[in-house]
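Starting off, we have a lone chain in the form predicted alone, written out as structure tokens.
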Amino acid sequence: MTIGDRTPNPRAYDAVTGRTRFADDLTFPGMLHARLVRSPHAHARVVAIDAAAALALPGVHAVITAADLPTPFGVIPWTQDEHALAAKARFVGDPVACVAAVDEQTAIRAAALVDVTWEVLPHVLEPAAALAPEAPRVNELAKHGNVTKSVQLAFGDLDAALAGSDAVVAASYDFAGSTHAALEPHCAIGQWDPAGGLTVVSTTQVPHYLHRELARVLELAEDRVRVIQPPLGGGFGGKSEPFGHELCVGKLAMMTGRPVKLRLTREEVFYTHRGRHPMHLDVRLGATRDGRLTGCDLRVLIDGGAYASFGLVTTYYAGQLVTAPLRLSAFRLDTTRAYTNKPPCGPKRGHGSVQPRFAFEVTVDRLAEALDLDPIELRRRNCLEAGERTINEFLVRSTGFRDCLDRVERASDWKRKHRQLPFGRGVGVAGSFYISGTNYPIYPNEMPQSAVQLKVDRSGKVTVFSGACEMGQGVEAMLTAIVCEELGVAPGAVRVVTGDTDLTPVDLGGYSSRTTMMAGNACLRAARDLAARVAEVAGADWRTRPPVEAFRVAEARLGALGAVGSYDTPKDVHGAYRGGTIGASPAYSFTAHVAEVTVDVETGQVRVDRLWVAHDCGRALRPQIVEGQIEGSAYMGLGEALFEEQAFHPSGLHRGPSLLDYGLPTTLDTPDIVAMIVEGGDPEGPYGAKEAGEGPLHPSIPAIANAIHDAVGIRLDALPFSPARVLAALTPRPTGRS
């Protein structure tokens, strides 16, 4: 196996099979079960707890309140604003108490005899009524009031660059929360060894980040605790920062002695949440008659629940990342995101910046329109340029944008069907850039963004031991092919090592689509630190021969072979202004979508016929998965344009906390979607490889509500394009295309 074959991820196997063992398959032995104890307000203070009952139900181990975990976690430094189990519930579901028993139904009935006397307080669900002077206070931790965090930006002039335009779009936008709808939920064990060390087995995207809050808030030596990531049921960030269950295992298991697992079920996943943000966005964009865009005054308001989760990030990614694939000569921001009593929203596939984006390219669709000029062209005449850097200052070292167009152009016959095809059919384009990781860790250090270690056995076999989450997108097909382009070795001979922060060095996480990029130089380091040391002493030409046998000649001279890499970030790629840092990345990756759609006008139903997606992900390390990441993003951005949104009733209740009354895309409404791969190739990354498992989601919403315009004359300014929408915005129905 070398860079570029096409061969499947080595886990497939096992996944489809049932030879994975996820965190809810393991047991240990004298295992404890947990459950939590929710409350039914949207905002109430817990007046007292009576867990007598509980205790005394045979079976019960150990009941635990605020008062057993009073330090405040969160997974940003700045904005730890949240308990494990709440003094003051903040919405429906917000933990109080949890229960360890003999087996789960013995847990679940203690937790229902868990007696919680409330004082339910004013609640505020909508983040223009919560910035109100007379609104209730949400989260007494948070800083001011209930404003989470507030975003003031601007470059260049807009005011004069948008008077001087030909053309000025101003459009109104509504993007519906939404939730990741992973396959597996959210599970935790924790462990307690007597030597006085805590073990705990999570779901968790970022296991550094969560043995660091396992620490702090149980009071323990770092070098005490211990984080281990099984393979994931998918993540799609919803499992990218610390949790309260995590804590709770932690602490009851340090209580107990005793193993505790606590699994959610289903419909705590929803409650539990960190999903997509609710935003309303307010656009004015501009450009001249001949298609040179001038301007944008860019203004969200953004829904973000009652704790801060990622939400400082969050404030200034519904901004910062719209600022390419297109040049902009002027921009402005201006977004706040409010608490409310509602489950707190968090990174979801694309943090931050789909929302932003599914406004930005309609109302660069209104603008082609508005200046009759193709909605394609219109984005070729304004791409930037490699070496360019965007209005606010993030360098741009490569882009494959203009390829990307090109491609999804042809392939979908685009100059024959735009503005061609009959009345109720019709076609979309949109385009976005992202990032490949973090310019800088969640918290400030000097110290590298992720490590590796290669260990060589004399048998020939290469260990590789990495910090870096496997959630199925292929961390391990991508070190293993590393591996072997670099010592030669088959990939048989190759065993990965993640996950585990006793065994391996540190990774900060599988987030904003980083590992690639970090752990994949990091491995790269390693592996060519190894090889020329191996062919110092075996010879130059030692490639031309069985691995195994350089690696024993160098092992008699040199002594036990192994080799480490790490990767940080370069520091010249975004502006010094405060909150330049946060979009700043190694390298962004490129894309563009046609969508091809069908609206019936007499019941207002969209279907998507077919989506061309193009993305640049610099080199495909592994192409398969890469169209696996394409194909899977894409079908992300369908559910969401046409089926999902986190609804609740006016008392702070989901509407529908469950897989069968979340709307989600089945296999009979997923379109034939055609995934191209373009590999520009970028010099920061491996190979020169960016990622490929966030950016192709962006552009598939806008797409589609472009190739709606397309088809039947409308304009769908918020989400999800349901039928009853459709309906609504065609009365009175058009009699052609507008």
The other form holds:
Amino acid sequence: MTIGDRTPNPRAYDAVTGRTRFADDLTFPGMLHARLVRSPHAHARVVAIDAAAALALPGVHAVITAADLPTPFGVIPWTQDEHALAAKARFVGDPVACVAAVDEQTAIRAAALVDVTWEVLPHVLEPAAALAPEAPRVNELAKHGNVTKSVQLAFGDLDAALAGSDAVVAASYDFAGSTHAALEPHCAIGQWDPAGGLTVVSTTQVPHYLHRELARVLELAEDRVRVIQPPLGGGFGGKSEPFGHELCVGKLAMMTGRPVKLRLTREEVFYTHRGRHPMHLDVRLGATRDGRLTGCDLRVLIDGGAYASFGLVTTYYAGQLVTAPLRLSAFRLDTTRAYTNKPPCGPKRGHGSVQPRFAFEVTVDRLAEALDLDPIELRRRNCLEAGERTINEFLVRSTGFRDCLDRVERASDWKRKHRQLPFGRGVGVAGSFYISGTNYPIYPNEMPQSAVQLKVDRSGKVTVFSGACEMGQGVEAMLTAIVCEELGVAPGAVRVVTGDTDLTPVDLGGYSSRTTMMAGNACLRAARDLAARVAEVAGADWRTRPPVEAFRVAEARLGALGAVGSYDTPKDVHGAYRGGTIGASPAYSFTAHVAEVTVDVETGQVRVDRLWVAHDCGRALRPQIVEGQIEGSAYMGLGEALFEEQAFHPSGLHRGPSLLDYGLPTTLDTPDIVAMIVEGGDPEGPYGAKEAGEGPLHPSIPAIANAIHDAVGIRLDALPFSPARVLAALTPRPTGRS
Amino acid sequence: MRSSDGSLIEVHLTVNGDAVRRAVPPERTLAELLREDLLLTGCKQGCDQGDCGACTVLVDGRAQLACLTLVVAIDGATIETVEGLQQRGRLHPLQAAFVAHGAAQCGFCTPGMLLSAVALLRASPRASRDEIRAGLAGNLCRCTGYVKIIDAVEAVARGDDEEPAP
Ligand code: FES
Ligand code: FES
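I have the form predicted alone already, so could you send the form predicted together with the partner chain?
Then the entire complex follows, led off by the chain already shown.
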């Protein structure tokens, strides 16, 4: 295995034989099962909880409530506004008590016996209503009414830029909320050892942040807490912050002295959520006659749900991340995240920026139409170049966006299709960029964002210890490939240990597309350091012989062989303005999509016939895995475009918290996706690599929207593009071709 | 065959070739029996209500959702799970194709997906791409966009992937 070859993912053998041990596959002697008691009301104070009947049930060991876990927590240190168990429920499904019993059935029965006296309060579901002065206060720990965060930034002279434009398009968009629906439901197991402390096994993308919050909320020294993260059955951002249920199993394990497992039901996963925020977006975008973009004005109202989650960052991303790949001469953003009495929203693949990307790319399409320009050509005329800074001062060290456009244009036969297919069929294009990790960690500190330890022994085996999170995206394969490349060992001689805070050095987690950049660079540094020391004693030509021979010489001469490497982000490249650090990344990936669709004007049904996706990941360390990320991203965007919505009744009740009602795309809804890798290399990435896991989702939705317009002449500005919406937009008759 | 307290029922099954005899309560699902009693945790529970296909196993050769199957209703049945797919330590051709094509990302859907594919190719060894799409429509995958899964099954159906992976 070397960089760039197609050797299979080393984890695949476990996957196909059913040997991957996910959190819920683990059991421990004496293990209890826990169950949460959830609110049936969208907003209600807990007046009293009577647990006597539950505790009287044989097999019940403990019931805990808000009073047992009084410390507020939250992933962002500045907005810690939730409790493991709420004293006031803020959405239907908010947990207020937790029961531990000998088995799951008993726990379910006991949870039903917990008697909660509620004082029902008026609730608010829509962000605009939540911002009104008379609105009920959703979260008392919020600093300003029902506002999580509000951001106003301006770059360049927007009014002058728009006044000097030959065309200005103004449009409004409504992005429906969606959820991750990783196939594996969340699960956590707490274990207490009075001597060693607390161990929590959990489906978390962020073992390190969970570690910190467990210690803080449970009042344990950090060195008395261990977090183990087994391989995840998908994450997509839905497991990337500490959760109340993780704190509950810790508390219950400490109280009972027994291991305690809590796995969420599928219905509960819909309440736990932290998925894509619904947003209302108003965009104005100008251009000159010859197709130069001028100014962009973006206003976004964000529906946050009941808790902050990553909302502070979301509020910045919702504005900050539309400023590439196309160059703007002026930009103004005004984004506000409001609290509402719904399950909290958070980071879903393409955190905060998929929604404005949809609005922006459809607006670009409108502008191309207004200027009578080909939308690919319009984008080409405005590409930022490598070395340039965006209008909001992000440094773009590398960009393959032009190549991405060329590739999708050619592969889709765009020139013969756009505005030329028969009525009912169309093609659409969209582009995007995304971060490869963030330059600044979530809590301020000057330590590296990722570290790797390598251990080599005389058997020839190399063990990699990394705190990075394996969730199917290929961390183990990526680290293995780097070690094989640098040390010349076979993949079978590499063992990767991840996700255990006792065994692995800190990595901040599997979020914001940071892992290849950060864990990859840390691993590369460790491996090169080790290789240099081996070369010193075993000779510069040591790679020409079996590596184990050189390792033995090195161990004999130098003692135990190991190395550490760490990576920290550049801290000198961002705007000096407040918020300029949010969105600043070591490198940016670029993507272009072309979608081809068929619209049935009788039924309103949209079928995506094919998606062509070209993604600039700098360098594909594992091309097959990169393709998988591109395909999975495009599919996930397609689901949001056509089917998915986290929707609620006026009472605040979720309309369909099941995989069937929610409507995920199946094999029959998903077309063949043509994934194309563009490799230009980035100076900061390991071997030039940038991210591939989130960027390729962004253009899916606007490309499909633009294709629908090409097919039948309608603009769908609200998600999802359901048959009802299509039919409504088609009446009266469209102005499209006939 | 109720046990003395009347709450348990004895069933006989053949699971991956092994004879299994168990006394189970009437509400015990096959998914629970496999995962909790037999520790065959390759059977995954993504929803427990028949929506995702992750718990798919073969019951008398037919792909069936273990989360919706009551153990008492299949007394005498032959069950195949992902743990039984390998023959003499060699991967089943579909398993090998999933590895070679990168069809598994997180792997949570993979066992169910494989068993649906096994049932499909037993019934229709030369299944076309469209037939494969239809045959796997009850199995959700959130990671792959299905592309490489369908590629893998198609490769086996076309006989492209004769070489099992090591
Ligand atoms: S667990 Fe059986 S169908 Fe989802
Ligand atoms: S590989 Fe993760 S759900 Fe299919």
